[in-house]
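Coming up is one lone chain in structure tokens, specifically the form predicted on its own.
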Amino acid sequence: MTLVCRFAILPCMCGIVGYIGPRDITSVLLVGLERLSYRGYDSSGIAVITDGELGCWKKEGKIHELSEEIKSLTIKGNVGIGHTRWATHGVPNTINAHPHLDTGSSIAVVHNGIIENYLSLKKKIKAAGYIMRSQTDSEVIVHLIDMYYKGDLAQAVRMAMTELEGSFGLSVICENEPDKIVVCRKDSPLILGLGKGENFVSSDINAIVTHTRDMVFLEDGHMAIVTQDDVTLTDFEGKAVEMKVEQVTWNAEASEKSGFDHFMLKEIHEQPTVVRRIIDKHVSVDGALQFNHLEEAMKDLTKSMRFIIQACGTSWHAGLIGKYLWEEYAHVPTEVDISSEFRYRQMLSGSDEFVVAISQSGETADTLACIREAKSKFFKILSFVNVKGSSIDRESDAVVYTHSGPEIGVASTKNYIAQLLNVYLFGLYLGQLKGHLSKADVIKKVAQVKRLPGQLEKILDQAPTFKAIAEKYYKSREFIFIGRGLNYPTALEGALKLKEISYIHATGYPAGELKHGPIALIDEKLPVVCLAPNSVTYEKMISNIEEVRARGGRIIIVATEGNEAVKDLAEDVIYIPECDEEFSPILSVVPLQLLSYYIAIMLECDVDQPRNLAKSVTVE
């Protein structure tokens, strides 16, 4: 047995968990969901074989809705599964919720992915007489199953498989074959969770980790025969295939709110204890730099020409930030793409060029793509993932684990300053294996990186002040944010986390570019959010401030303590200790984050599961 700690969760656009044993079977499979409800939270559903027969419930909205439909039931059995979702294809309504049946409702399946060739499979079904009931592409999968069974549900899940194009994780179970779950994957990750006369399915290790530690992870490609004493692993054409089983270690109460309201301030307080760790990863007794894990690659890092980063969302911010960085410190040309984007343009490449990839998740579709793509054209790939084992962890040349922890809300925070931490701590790494920095210049500003806990648990404190300065701006409909240099990206993530639990409109531009458009949307009703620490741009950056304060605009400035002179532009002030302008942006975007979390909860939003997102974009 090997023994791991997997301090992250892996994650799915869509929440799949499974339980064959002798408990509750409805308590393990809707706890299990509601464990996993940040992961798709738009409907839900679960399926078990009860005294030879399948039963369904299923019930559009939140895993609460579920639990309402059936807490008055009897539903008694030992083989179950259950899924919440994020609707892909057809609206989240009670009959495009998981679990899908066959015509005759002998068999169930959950579906974590997108089929993308349904409508020619979709064709085929219809063609020999099966009746859709949704709009979704997973349907298809339990018709073709159906269509294949002779009395041996392995083998019908084994071809329909070769049927479909796409990703897809998968858990069945049909009445006929009462003892077993059929699970399968490709390219949507899936765990078996080993007990004591009971074994267990998920999408995520989040639903099982309170019943074991014992762990397999699914593979792409590989397909498993789950009983209530043991577990049979093949790959899709049936050959076996060696088992490992990895204990988890982290526990369980990461993944609980630990008296906080809401995961998303519970992750946004543990910011600086996520700090702490890193630089106990990173940084040996003298102060020095340590990347151990990276020595095999450390002669192409050295020899790197080129980087091109690609990341989505938050994670792309983070990767904006890693670009100033890195050139400032390792001189080495760096671009910065959105996965989505870059996987469509033409990749030139030269010798000693790297792709970047960075994913809290590792299963990021757009991100993963990318690094698949740029591994045909012959670069070479560094990831920053927070999850081992994933698959973009699996795929690269070379990892750093940006060590965030598990991180539940919907919103990313912890993960972002791990992120940006990490990305810091690589700059100087590499600019030291260069020859641009001495070892005297890195542990310098490594002394400086160990007064960031401190700094960020003041910026906490002041919690009471950002909520009272929310108070004032959250029946606003319009944000813009803005910065230059380091803290434009800052100004991005800014306007996303306002977007992305407040549903206030919000956007981030290069203070610069004011005048280039975006002033036009400047009045006396609009809050203007202006980083402005001290920075080689600070001048130019109060000329901003001050174009927008000649248009009336409502000012909110971030600054640096003892700066007394921006209480005379701003309606609002709020400060950030004083640091190096290369710290700033991780102090900075903390009070951003805070601002968000109390506007969405003023307007009485869900933060932790913000309406059509979900944790982890698994599909395109």
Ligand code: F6R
Contents of the next structure:
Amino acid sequence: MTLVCRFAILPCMCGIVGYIGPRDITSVLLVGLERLSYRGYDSSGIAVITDGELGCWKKEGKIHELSEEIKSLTIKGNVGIGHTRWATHGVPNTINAHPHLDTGSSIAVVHNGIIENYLSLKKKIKAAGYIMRSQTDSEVIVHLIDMYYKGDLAQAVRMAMTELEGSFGLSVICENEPDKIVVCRKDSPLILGLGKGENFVSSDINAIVTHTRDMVFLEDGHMAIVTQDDVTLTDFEGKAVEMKVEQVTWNAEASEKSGFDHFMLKEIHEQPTVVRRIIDKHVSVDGALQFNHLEEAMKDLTKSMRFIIQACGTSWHAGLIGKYLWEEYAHVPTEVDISSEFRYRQMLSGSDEFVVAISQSGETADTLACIREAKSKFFKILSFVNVKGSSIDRESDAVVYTHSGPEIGVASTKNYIAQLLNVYLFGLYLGQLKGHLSKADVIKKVAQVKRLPGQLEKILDQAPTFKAIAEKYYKSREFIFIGRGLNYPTALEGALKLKEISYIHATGYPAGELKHGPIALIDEKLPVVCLAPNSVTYEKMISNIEEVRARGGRIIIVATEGNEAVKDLAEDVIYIPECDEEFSPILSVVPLQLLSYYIAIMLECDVDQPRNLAKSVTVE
Ligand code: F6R
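Output the form predicted in complex with the ligand next; the form predicted on its own has already been displayed.
Expanding to the full complex; the earlier chain stays at the top.
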């Protein structure tokens, strides 16, 4: 077997914010960091130039620990940078937190990414007499900049960058030049927010969207000198680059909890609205489907002989459902792979084949690396992405935006539903273009889609029932989820939701596989969540449930409204509204999201920021 060598991209999963202007600097930085904290939350810090002197405050733990630490201080100044960290190199502690300072404490750097040659750079700077304080790769950057600093910060950053291998989003300030922030980007997102008499820097729209909608998305290889009234954009050599200002439409409230206890709960309740929004985007008044911005790509997509979907986590589950639908509706053979596996295999491309990336963030390192590798093998790339302007968005040949709005809860909920619906509608559209579905077939299916928001609302109204069920089972240390066909991915998704936010071990299985091993786990203590909505495999599913029952498992069934028979088989039954089988995953996952949510709350877990996780997985 030939092992294929891939390029490694290992940025750290952190958040950057920067500000230059007249506002209260600590408040802009801390609020920005709070809004970025879903990207990493093990330590944080800010650096501000106060009366010509650089000050730096850092703290292990969540942002509120840092806020507590500095709340009694008066930190004045009009230029500063901040960072929230998810550790890659070096344990999460105060020393390893960013910003990192040079030996004389006059330059401060925050860094997202990984410096792959940091060991050799460390040797170099040590030989030049510098002392490293932290265990991070990032600290070498500030010493390199200091080494090259001869009174021109931008030039020193430029020279340091020529030595850096790996990925970086950098923001740098220097007390000798308190009128600017220098930023640069290679393989790690960085955005400028433009204001009047003030400017912002961030790794993510969320941190600054409350202040401005005018944003510049830095491209790889771009650097900017940001002053209070101006931005100079260049490439790494210092050659001027044309600046494209984009208007961001996400509203700031979308990143607020709006009265809900947690973002996750809010986002679960937003699902009917998300579905309505997607219908508005893709369904015309006469019930026909439209994918306007795909027109160009559609010629190639219609000729497509094979799709290879690759994605991670919840997005991979959406891909598994995509396979069923695209093969059914459009008769195109479709494979689904986990990105971190796909990227290290031979990618054998024939003609007219698309690699499809599904990603909420559009920044997931493995998914991004796969599309880059696939492009080099002459595959065309179609992506389903939520975050506009993200790397996957920019590097794909065709993009379907999932339109779920900002998703802040680390566990994906509303974006999963959005991915599913977009994958459905795209499959129907392609099926029609390829002549496997008639216009009338599509209009009939779309009529069902239009019922989904009301049906989702009906499920959400049952939240107290799901809470009561959670109360019965929350002390169990293990769960199994089973499903067949289109609801096998729902079983995987239900198990993933539960384990990531409640730390209970949970596994999803295709129900038919149970007797090939996992059935050995079943005893009278084990809750088994069985997805049994009306379907072609319903009878088989019931036989599998009987197998669990015979071994004493505690059965919770998700079934279609009106199915009274299941009550005799289960300790608890959850009903979803009647719908065609193919739409059932959009409905059946919602009770599982809420069940996980309530169990996690009862176990006093941090549902929005579960331990060890970050929203955007930008490391391999
Ligand atoms: C689980 C979850 C993750 C993501 C995965 C891929 O709730 O959110 O499993 O689905 O990390 O992320 P994206 O979709 O941003 O590529």
